[in-house]
Each structure stands twice: as C-alpha cells, then as structure tokens.
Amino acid sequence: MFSSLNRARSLLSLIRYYSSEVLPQLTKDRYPNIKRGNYAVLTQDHLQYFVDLLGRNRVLNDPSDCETYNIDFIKSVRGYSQCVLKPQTTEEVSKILSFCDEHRLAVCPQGGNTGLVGGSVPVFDEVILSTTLMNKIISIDDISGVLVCEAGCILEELEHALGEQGLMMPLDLGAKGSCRIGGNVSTNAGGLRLIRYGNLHGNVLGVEAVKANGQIIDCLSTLKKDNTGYHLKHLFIGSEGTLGVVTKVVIHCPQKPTSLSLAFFGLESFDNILSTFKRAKKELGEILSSCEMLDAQSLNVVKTHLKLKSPIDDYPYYMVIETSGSNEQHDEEKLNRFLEGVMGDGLVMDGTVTNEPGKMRSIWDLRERITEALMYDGYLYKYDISLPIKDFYSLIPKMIERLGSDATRISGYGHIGDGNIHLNISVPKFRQDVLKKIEPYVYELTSQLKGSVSAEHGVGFRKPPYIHYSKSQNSIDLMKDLKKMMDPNNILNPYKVLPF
C-alpha cells in the first residue's frame, strides 16, 4: 500500500545523502550579485529563546544537522543557516515570527524541501522554520468532501487517509511521498491532475497563516461558497512564504474514482501529440483526468539511469493518458476505442492500455522519476514554463541549437493538457558560462511566445530577476506594496519572488 511512499522517502534520503557528499557551491558565491540584507546575526540569546519555547530537541543548530535543510532538492543552491526550528502548533509559529520580526532575524519557511527554484532553502543564514511536525489531519467530512489539516501533512499520506473515506486529493505530484501540503499551497503547485481538477486557487477553501509580526490570520472557511469581502486566502496561495507562513489548510476533495485506466502511446511527431490531445478531449471528455507528454531523451534517461523498462518500442515522443470514472467497463471500452482510432488514423504508432495497479505504477514511474534520473547526469538546469499549447515543445530545438556540445542532454516533458513544459538541460557540473547562454535567453523566448516564466514551481530564488517577462511593472509594484504592508521588515523568505 505504501510502496510509492517508501520509494519517495528512500529517494529523498538518497538525494540528501548525496548532497552531503558533494555539496553544491554556496548560493552567495554562485550568485555574487546577491547581497545579504541588513538582518541580525543569530546569537546565543536568540537560540536560548527558541530552546525555551520549543525544547532542545526541536531546535537544530549543529552544522551537520542543519546541512540537509540548507540544500535544495536538485542541488542548485545552498544556504548556511545555523538554526532549524520545528514548531508543532500555530501558536509556536506565531511566537517565533514575532520574536524574529522584533529582532530582525530573517526566516525561511520550509516544508518537504522538494522545490525546484530555490524557494525553500536559505540564501544566506536565515533561520529555517520547518513545518514537518505540524502534520495532523484535523477533520475529513465525507459528505461535503472537505479536508482540514495542518501544513506539514505529507501529500501522499493525505491521499491514503482520504481514500479510506472514498475521497481523493485534487493534487498529484511526483514528489507526493515527501512534499508537504503547506508548501504545495504556498507555491500553488499544479501537478498531474490539473486538467481535470484545476489548480489550488480553486480547490483550497481556506487557510490559516501567520504574518511576519506573529499575527494569526484565520481564513479557515470550510464552505464552498463564502463571498464575504476580499478573498484573503489567495494572498497566501502561491506567495511562497513571503507574505505569511501557512499553518493550516482546508481543501475541497473530489470523490475517489472507482474506475482508473492508463494508456501509454508512442508517436512520431509533436504535431501528432497535439492532434491526439485534441481527440482525447473530444472522445474521452468527462473521464479524461491526466494528459502528459515526454520526449525520447526524457524516457531514455530513466531507462539508462534507473533501469526502468518501457512497455512499447522506441519513438521520438510519448504520451501518458489517464482516465478515471465510475464505470470500469464503460471507461475501459472508451479508452480502447480511442486507442484504436488514433492508431488507425496514424497519429499513434504503438500503445498499451491497462487498469492493473502494478502496470499503471510502472508507467507513471517513467514520467514521474525523470527529474531523479536526470540528476545522475551531473548538474541540472531546470525550467518550468507555461506556453500556448501549439508552442509547447518549441523551446527544446532552440536550446539544442544554442547550446550544442555544452549540454549533456536537453529534454522536455510535462503537462500537455495545461501547456506546462519542463525544460531540462543537464551538464557534468555547474558552469557559469552555460547559465549565461540559457538565461535570460530562455525567458526572452517564453515572453515572445506569450508564455509564463513560471508555471507551477513558483518563482523562488532563481526567477525574481526575470519576473518582468511575465508581469507588468504596475503588477510588480503592487506586489511590492503588498509585501511592504504585510512584512515591513522583509524578514519572510527574503530574496524570493520579488526582484532583488
């Protein structure tokens, strides 16, 4: 039952162990243009306050204990925090932030630390506020489908708990075995089911959050309709911990499907992917729950480094299509009929359909473990971008032409159903000259195509200088005004989201 959870935890342990053996360069050295803000330096008096509040076991300040919290998942950035705090209640978070605000200590909120844009780790020596011990499920209403839980709950554990009540999470991510729901909400994570269930702005009914000064904002509405005044919850969804620390979440959860099927296709061209996707929307309609694509390089990397096996022969492109409904025979017939049609018309060259859990898990592993496999190449420049669907794959050939032999591998995969492409460029080790070839060029191309520089991973540390490619100056100025109003001393996740 918990095989994928155990796999994800083993993966996270592996990555953290590897990170400790081969430490990435400190962020302040890799990005020397970023200067530390005018914050206090942690003292013994500060540490003593935290120990008195939380107890010795929930305050980490040994460098070896803090190390893994300072490094991001893909080893692209590294801070040097000397203090990790592990509160268990909203009230403890409130007291921590109030103290840090008064003493001008910068704070980096952190959940599962599975982010890919450097938003969940310190840039310098910020105090790390970990939500991992805030992991209680408060209630599940199986009639309304409303889940209330603390921010530190692991996504996959929520999925299992909901499943026992005939419900499911509207969010599904490759990192579900280790990511935390508070981090998901704070980054407005998208994932594999967005085409069916939408993003978290639509599924989150309410949040509880703590402002920089320690004030608790209770927006824990459990109502589907609550049209009283400003929707304050949206300030915290996607703000990446810069406006407040999310401590509790209310999520509307759909019924768990009783019928689930998965198809894996091989295709000769990206144009055929577009045509197949269009057909899937028309012919699968209400049971279509996920539509993913990956190119040959993406599949090759999991086959090479993770020894996973593909159920079909080699092709330039692949699609994963999931259907979910309430009538197994009807849904299976519909998907098989769809496969016969797209193969008969020459859109799909080969394909397989299954509803066996083990086989479905094996197919999803081919898609979900690509990032893990790419890390074996060396250093990974990773870009999460939204584009008009017709231009979905257009960046990959342009980057291959631009980088040539500088890159070990350039690949693309992602959510064709919502236009979110993951561009991956791997090299043996980080090189500043390669980075300069990629940025800002990749964001300029994205802007020219009327895309977004961030689709679902947030802005974090790595994208603030490029946010203007997707947001107008007036919009950025309004965001800065909100930040100044809610966090006047700029202690919450500094150097993130907004231009430095």
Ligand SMILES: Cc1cc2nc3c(=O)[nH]c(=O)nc-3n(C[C@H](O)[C@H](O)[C@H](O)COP(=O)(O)OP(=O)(O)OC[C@H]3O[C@@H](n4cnc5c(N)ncnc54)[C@H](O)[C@@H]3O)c2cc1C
Given for the second form:
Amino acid sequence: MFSSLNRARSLLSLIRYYSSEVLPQLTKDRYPNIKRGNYAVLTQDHLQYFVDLLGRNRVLNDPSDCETYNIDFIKSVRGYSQCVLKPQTTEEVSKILSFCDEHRLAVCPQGGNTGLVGGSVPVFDEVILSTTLMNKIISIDDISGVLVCEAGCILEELEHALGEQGLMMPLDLGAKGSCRIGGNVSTNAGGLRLIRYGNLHGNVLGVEAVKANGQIIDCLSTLKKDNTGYHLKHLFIGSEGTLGVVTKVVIHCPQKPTSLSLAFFGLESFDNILSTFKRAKKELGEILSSCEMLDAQSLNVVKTHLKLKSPIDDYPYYMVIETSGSNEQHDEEKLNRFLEGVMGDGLVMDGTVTNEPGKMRSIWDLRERITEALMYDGYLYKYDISLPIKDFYSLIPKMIERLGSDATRISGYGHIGDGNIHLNISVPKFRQDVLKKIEPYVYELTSQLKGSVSAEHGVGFRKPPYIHYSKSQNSIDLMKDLKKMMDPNNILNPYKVLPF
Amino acid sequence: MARVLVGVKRVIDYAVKIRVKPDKKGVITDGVKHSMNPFDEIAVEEAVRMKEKKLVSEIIAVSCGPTQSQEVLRTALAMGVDKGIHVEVSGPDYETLQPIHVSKILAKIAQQEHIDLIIVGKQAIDDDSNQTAQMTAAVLDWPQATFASKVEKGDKELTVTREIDGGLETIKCKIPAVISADLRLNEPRYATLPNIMKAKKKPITKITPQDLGVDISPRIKIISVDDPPVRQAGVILPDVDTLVTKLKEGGHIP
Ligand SMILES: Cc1cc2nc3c(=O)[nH]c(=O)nc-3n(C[C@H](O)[C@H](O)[C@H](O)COP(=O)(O)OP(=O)(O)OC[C@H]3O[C@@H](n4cnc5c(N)ncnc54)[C@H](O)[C@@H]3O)c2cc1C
Ligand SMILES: Cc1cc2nc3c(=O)[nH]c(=O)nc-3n(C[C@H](O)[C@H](O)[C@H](O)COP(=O)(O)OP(=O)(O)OC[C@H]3O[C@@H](n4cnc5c(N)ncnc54)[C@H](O)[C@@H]3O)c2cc1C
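Would you generate the structure of this protein in the form predicted in complex with the ligand, following the form predicted alone above?
Full complex below, order starting with the chain above.
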C-alpha cells in the first residue's frame, strides 16, 4: 500500500531528475576511434517500405520519438537513429531483416533497453527493431511447466501470468518490470535465482529466431529432451542480437514455491560472508534460492538517494538470503536452525527475517535498486565480473586505492552464490582520464585472477576490446567465423560483442 | 510509569492481490499471506519508543482472531512488546467480528490489566472501518486522540498532533486515553534476529471473548462482496484529429 506509493514517488523523482539532465554525449563523439561501417543511410524510400509494411503507427521517425530508444538505461551511450520499427509478427521481422540485408541497412535489435553494456542502442544510425509489440503469451502448460511466448513479453508480466497457474520464471532480476524475455535470452541473463535454477542455456527449451537475411529458424521445441542434431538454440542464447533476432521462446518453468522467506544480515568481514554462504548451502540445502551480498557503500546509496530504510544498524557487509520450498514448517525449521547457528557463532552480527510479502519486497528493494540509486551520483562506470569466490571482493580495495578521490563512490555487490560481483564506480560526470585509470586495469586484474570480464551482462558495445582477457584467440576466431556465416553483410548489431 | 495496551490485527499482507470468494460472501484467505496491519505496526512502534524512553513500564499486545493471530503477536513481541494476549475468535464468528466487539474486548482487558494508554492503528487495511479507537474510548469513557502524527507523553497528560483535513491540530488530553496512530506517526522498525529469538520465550495468553464476558453475536450480515469495476484499457490514437473526433463522440467536448 504505502510502500508502493513511496516507490512510485521515487521513480517519479528519478524521471524528473533525468528529464532535466542534459543528454549523454553521442557515442560517435565520445568514441571517435570507432568508424561508421559502410552501410546505407536511411532514405525516404526505405521509410516508405517500412510504413507500407507496418503502417504509420509502428514506424517512429520523429527525432523526439526516437530519443529514448537511442539512449541506454545507465545513460552511458547515445546513438542517433531516426527509425524505430515495431513489428508484431515473426513474418514482419523477417521482411524487415531481408529488406535491410538487401539494402545494407544496419539493425539494432532492442527489447526492454535495460542492458548495461550499451548493446541495446545504436552506435550510429542503425535502424532500431523494437520487440515491444511482440508481447503475446502463446501457451502455458501447467503440467509440463512449459511456457511459449513472444520475445517482447515483459519478464514481470510473465511471472504474474505463470503465478496464476502455480508456476514461476526460472529467472528474476532487478529490471524485471522493463526487461523483455527476448532480451533476457539474448543476453543469457543471470539474476537472483540462478543459484537455484541455473542459467538460460538450461531453461530455454526452444527458440524461434530470424537470421540477418530474413530466414526464420524454427527451433521452437517444447520438449524437455530433443537431441536431434545440433542444438541451434544455443547460438541465440547470449549472442546479444548479433546472430539473429529472437522472436519466440519456450521456457521450462519451475513450480512456484508456496513457502518463501527472506533474511537480511549484517556482517563484520568478507570472510564471514564466505563462511555464512558455505553454511547456507549445507544447512539450507535445496531450499536456498538466492544468496546475495552488498557492501556498506551499496546500502548507503539506496538509503541516501532513494530514502530506503535499512532493517539494521550499519555494518561493513550485508547479505540477503532467500529460501523457498513447498512446506512452510519444514523450511522454517531449517531456516531457524541456520539463523541460530550463524548468529550464535558470531558470523552474523545482526539481521532480520520475514515471510511477509510486503516486508520481503522492501528488503529486496535494498538490493535490487542499487543500480537505479547509483545513477543519482552522476555517471556510472559499471563492471560485471566473475571471480573465484575467495577473490570475490578483492577488486574493490584495489580500485579504491587506485582512484582515491577521483570517484564519488566505489561499491561492490552481487551474486555471491554465483561468484559474480558488480563493481560500480560513480563520478559526478563522465571523465575520460578516470576511464583510462579503470580500463584496462580492471580487466587485467580479472584476467590474472582467472575471472570473466563479463559474468552476466554480456559484451555489448562497451567490452569487445576486452573479450580476449577471458577468451582464447581460437575461440574468438571461431566466433567471428560463425558471425560471418550467419550474417555475411554484418547488418545485425554491428560494433557489438566481437572485436573488429 | 504507564502501562500500555496495543491492538494488533492480522490482515492480508498489503502486497498480496485480494481475491473475492466465488460465493461473494468474503475474500479468499486460505493460503494467502497475512501480516500485521501496517497502522498497528505504527502503534506498536510508538509504544516501544515510549518504553525505550522509560515513559512506559510494560506493553501488552492484543490480537482478536483465529489461531494464526499469534503470528502477529510474535511479531509485536519481537518488536519490543512484553506480552501477548490472544483473544480467540474463529470461523463464522470472526467473519462478523466488528469494531463494536473488538472495542469492548480491548476495554475489558484495559481494565483488568490496569492500562493507562491504549494505542491502536487508525484503521485496518482490510475492512477500513476506522472505528475501534473511537468506540474503545467511548466504552471506557476515556479521552481519545485520533489520527496522531506526533505524541508527547507527560506524567498526567498527552500532547498529540493530529492529522486533520488541510492541516494539523494539536490537542492535550488527560491520561488514561486512547490514541489512534496515523501513517506519519513513525516508521516502524524491523524485528531483528536477536529480538525474534528472544520473542519466542515471551508469554502469549489465550482467552476467549466469553472469558471477558463480551458478547460477539453478529450485528451485521454480509450480503455481498464485489470486486471494484475493471478499468477499461486505453487506446492510442494516430493523430490529434482522431482524438478530437473521439472526444466529441463521447460528449467530452462540444
Ligand atoms: C545400459 C545402457 C543404458 C543407457 N542409458 C542411457 C540413458 O539413460 N540416457 C542416455 O542419454 N543415454 C543412455 N545410454 C546411451 C549411452 O550410454 C550414452 O549416450 C552415453 O552418454 C555414451 O557415452 P560413451 O562414452 O559410451 O560414448 P560412445 O558410445 O563411445 O560415443 C557416443 C557418441 O559420441 C561420440 N563421442 C564419444 N566421445 C567423444 C568425444 N570425447 N568427443 C567427441 N565425440 C565423442 C562418438 O563418436 C559417438 O558418436 C545407455 C546405454 C546403455 C548401454
Ligand atoms: C536494475 C537492473 C538490474 C539488472 N540485473 C541484472 C541481473 O541481475 N542479471 C543480469 O544478467 N542482468 C541484469 N541486468 C541487465 C539487463 O536487464 C538484462 O541483461 C536483461 O536481460 C536485458 O533485457 P532487455 O529486454 O532490456 O534487453 P535490451 O537491453 O533491450 O537488449 C540487450 C541485448 O539483447 C539484444 N536483444 C534484445 N532483444 C532481442 C531479441 N529479441 N533478439 C535478439 N537480440 C535482442 C539487444 O540488441 C542487446 O544487445 C539488470 C539491469 C538493470 C537495469
């Protein structure tokens, strides 16, 4: 009731804050080394073709209408596309792509535009293919747990529809109210439930996608087992719109738990986080469904900018642990024993636990709204890194030492259960010299520690020069070969993912 | 030092979507997550703060309802209340339990426990009655300070700021008194783990309205419970001319 009111109010103020802000610098100006490919420039004839195909209302070409489609969620990049297309069917996507391929028009596929690596907006003037109107649920089978839907369905809406049938999505993330399932699949999004349900390469049973030349690839299997031939669907999971446009997906959905609890802990040291995580895995076992950490700076930012309230006093580290299962009594017994243990042994200094939906929402907000809150600091350098778990937090002290007063805030939070930390460095305004201090240093460190320079957000526009820190040359060469075969004219999301 | 009584009602959690029963005689509560009425949490918080300031010696929480009402009493105990009283009312009795009954129960307990101050939420988010504080004050013939957004407790009297239409009103009243908590009175704390554990050992006494001599026979009959009308979806029109035509058709503009 009133917490949703507060939430709406703070969202409003965020919108107000940003609409009064100056636009981010155009990507072509901020990254002058990147040259526009030899693509056609949009003409009236092209536009006419699109209008004839989709009708006037599903082609945007007024610059102000196109603006939000040109800027990414964290305002780090801005393209200048003058054409946003909103197909409603796979056939329309197919016609758009075959036309663009033939006329050498570059295309940027876009879902909810919540991607954090600049992959979802054009670098120059690429035509934007938005999936927003492809948002129909085709079927939900409450026996097999199989969902078939179009790529533009919003994650949270799928969650609601599945909830009615006692099912849930196998993934959940802070952007759920805006991100779309085609975007999730195209980025192989991880999120808050990965520790329990695994990633989308396992949960996606089928994909329908359109290749750059307009060919429709129907791998829309609803079968849990289907070993006939190569598993082509994996080409489209995590390829960030560079190999094809995902138009439909089939997801294997788990049963929605009937018993859910959430605990929030304050801890004195990172070592205690590791010990608590280990105990959680052992003592909570199959009911552990989320295990997240945040540091003091991350909690401070939501307290300061969003006026959210922490359940406990200040500690250097915090954890959020969720359990879910099918028997409240069983889960509660396990959870209580675990809580008494970690408190009794001094691993957890203070905390709270609840199974009330409203309170659980408020606690999740502390974790899920960090990115949103950090943007009030100004500009955000954002890194999404996998590390061996013992080194999970090691980058943060190093970055603090290296950047000193150049940064407003250096914070770390993330999916401790999956070894995936989000390192965030905020500054009042974008500065090239600060960027040079961070990159490639942060990637070198990650590589030395045998981590991944992109754990779950993908490579997008921001990271192609650094993928060699995590992938061998032969692997990169094979990726390039695949790209050439699937999209010989390189019209799909150019300048993204692969280094040129 | 004063002894405080707080009323805590178990209601469907505010984050849960409410569903009407097929027979339209009530809403579905089975398998639905409940929690403490948010305004009652504010009442508990205020009492606990008074105790922390050493203005209060003991806080007792009362919940009227089925067995599960003990869950909200546990929450109250974990927030800092000293003991709980569960007044068991279940089944059809609970469906017709009204502020008139609850206020008599609260009044009886207040007399038995030598209470100086009763704090309840201004309303429960399920039936939105906004009557319990007022009726309790009437039954006891105590002064009432409703819609409180600030309470200063003196020795013999209270200074209370009330939220009224278009502004604030500050009043003084004698103790004993009844206060109803408004949204801005305070921001309730979370029950912390050490306190949740301690609360397990605090006492909850179970009694019935009959034990208190309160008659809870129904004063109302529920005829029907209906969903609010569904809002019609908006439409996007291609241009201003169509909009003007539509507005004219609908008689919104001449
Ligand atoms: C009693 C029995 C029960 C079985 N139950 C199941 C079951 O429950 N589920 C199931 O899925 N299968 C089952 N199978 C089939 C078979 O056991 C599995 O497919 C098994 O995984 C094959 O492993 P293998 O090492 O024997 O491979 P092989 O039989 O040696 O090879 C299988 C195929 O893989 C290729 N191959 C093998 N190794 C490599 C490699 N390192 N690199 C590239 N290609 C390679 C081979 O060329 C061949 O095409 C069963 C078989 C038997 C006999
Ligand atoms: C607050 C917040 C929290 C987040 N938390 C997480 C998290 O926990 N875990 C995580 O993994 N990510 C997270 N993200 C990142 C992001 O939300 C996810 O990557 C999400 O899956 C992107 O979905 P989208 O629909 O917004 O895609 P977009 O941002 O629109 O696109 C992302 C990429 O996919 C491509 N694409 C989109 N749709 C299609 C399609 N139909 N076919 C082909 N290509 C397509 C785009 O070209 C782009 O390269 C978070 C983002 C925010 C803002």
